[in-house]
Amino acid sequence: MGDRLAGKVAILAGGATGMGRTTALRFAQEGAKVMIADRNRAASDETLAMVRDITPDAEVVAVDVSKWGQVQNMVDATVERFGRVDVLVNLAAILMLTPPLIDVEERQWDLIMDTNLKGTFFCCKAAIPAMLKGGGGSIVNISSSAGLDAWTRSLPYNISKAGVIHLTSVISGQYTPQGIRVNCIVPGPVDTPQARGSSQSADLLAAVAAEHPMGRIGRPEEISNAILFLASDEASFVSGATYVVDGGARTSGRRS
């Protein structure tokens, strides 16, 4: 147990599985009070049980981040349960493989953009007033290497994640003077349930790992460590930053 987030209240939007689960556990280990917000209630309850093995200060709220009313309820429930909001981590996202542009269906575009980009916007919009009441806070948005590179297997996903990066910069410019730090993490390939589901092939993940400069893809815990740094006071002079956490994939020429 540590104290890097001692006394802080954190909302993890998309906190039920993958990087969300490992971040919930990492935050609890560092003293945070954790609200696990996700539309997957079964997985949320599993994560909650794991977190409560560390601390009783954890709760679950159901949320579809593409629905404004549910997002506002997420924040209201957190304030009601814990009294404040200090940290928001936007992990909720959909990764769906799509055909080239002319064959992308409107429903595919809307589903991905509504969750990945509008959902991040909604969560920030709802959490910032609560943070301002508490004197400030930290927002960590999760993008993807697809937001920096032309990953051709899903145009809507690429655009949504590029939007998250720019949204981070604009929000930082608006709210850093008011005590809210806003940063973005760009993970490379990470072994999560979503990655396994969207790749549709264990062989594809193995191929990505074989081509990676480290000879493997990332672990969710490795992204959670970066999230923890940005959420904590150790990053007190960091705002508007985009951190690429990909094991050197971009610098090696690998695009994942």
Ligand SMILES: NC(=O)c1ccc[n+]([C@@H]2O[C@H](COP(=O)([O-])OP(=O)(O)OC[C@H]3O[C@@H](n4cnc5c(N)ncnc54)[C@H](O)[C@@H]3O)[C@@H](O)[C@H]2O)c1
Given for the second form:
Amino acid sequence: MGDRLAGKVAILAGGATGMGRTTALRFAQEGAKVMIADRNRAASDETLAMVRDITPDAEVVAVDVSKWGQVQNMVDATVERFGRVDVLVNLAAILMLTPPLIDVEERQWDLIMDTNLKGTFFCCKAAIPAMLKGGGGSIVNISSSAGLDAWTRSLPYNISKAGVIHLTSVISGQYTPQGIRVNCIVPGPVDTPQARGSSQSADLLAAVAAEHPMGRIGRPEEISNAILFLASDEASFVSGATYVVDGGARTSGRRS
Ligand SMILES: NC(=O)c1ccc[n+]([C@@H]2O[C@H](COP(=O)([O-])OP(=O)(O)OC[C@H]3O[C@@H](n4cnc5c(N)ncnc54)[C@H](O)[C@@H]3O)[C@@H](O)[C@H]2O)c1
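Write the structure block of the form predicted in complex with this ligand for the protein whose form predicted on its own appears above.
Okay, now the whole complex, with that chain kicking things off.
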């Protein structure tokens, strides 16, 4: 237990599973009040029960981040329960594998962009006014190495995650002067439900791990530690940054 986020109110959009769950737990260990915001109610409740073993200051709100009214409600519910918003972490995303460009269906493009990019935009748009009322805040957006490198198995996912990186830069440019730091983490492959779903088989996931310069893929807790740093006041001079957290995968030329 620590106090790196003591008294801070954090919304974790996509906080039910994977990195969202480990971040909820990490934040609670560091004194944050945690709002788990996700469309997966059952997993949200599981995460809530785990967080409540650490702190009573935790709540769940159901949200589809691609729906503006629900996102606004997510922020309103947080302010109603905890009085303010200091931190927003945007983890909610979907990864659907798609065929090459000419066979990508419009509904695939729309679903992925609406969730991953418009959802991040909506969450920032709803949370920033609440942060400004409290005198500032910290936003951590989660992109992907697919947002930097041309990973060919899902064009819409790549583009949505590239958009998250640039969205981060523009929001930082607009709101850092008003006390809101905005940063982006670019994870490499991490062992979560999303990675297991997109790998399609345990063998493929094992192959990705074997090719990785560390001989393994990341653990979600390792991404949560980076999120914690950026969310906390320890990163008081960090805004507009893009942090690659991939165990050296990009520098080894292996980018799976
Ligand atoms: N796992 C990896 O290898 C990897 C690599 C790079 C980036 N990422 C990114 O990290 C973030 C966390 O992913 P994860 O790996 O923990 O996956 P995950 O699938 O465990 O978590 C994603 C969460 O987002 C929620 N979600 C999806 N669509 C939603 C919507 N419309 N509204 C509200 N909630 C929604 C899901 O219910 C889930 O709880 C994502 O942005 C993902 O793209 C993951």
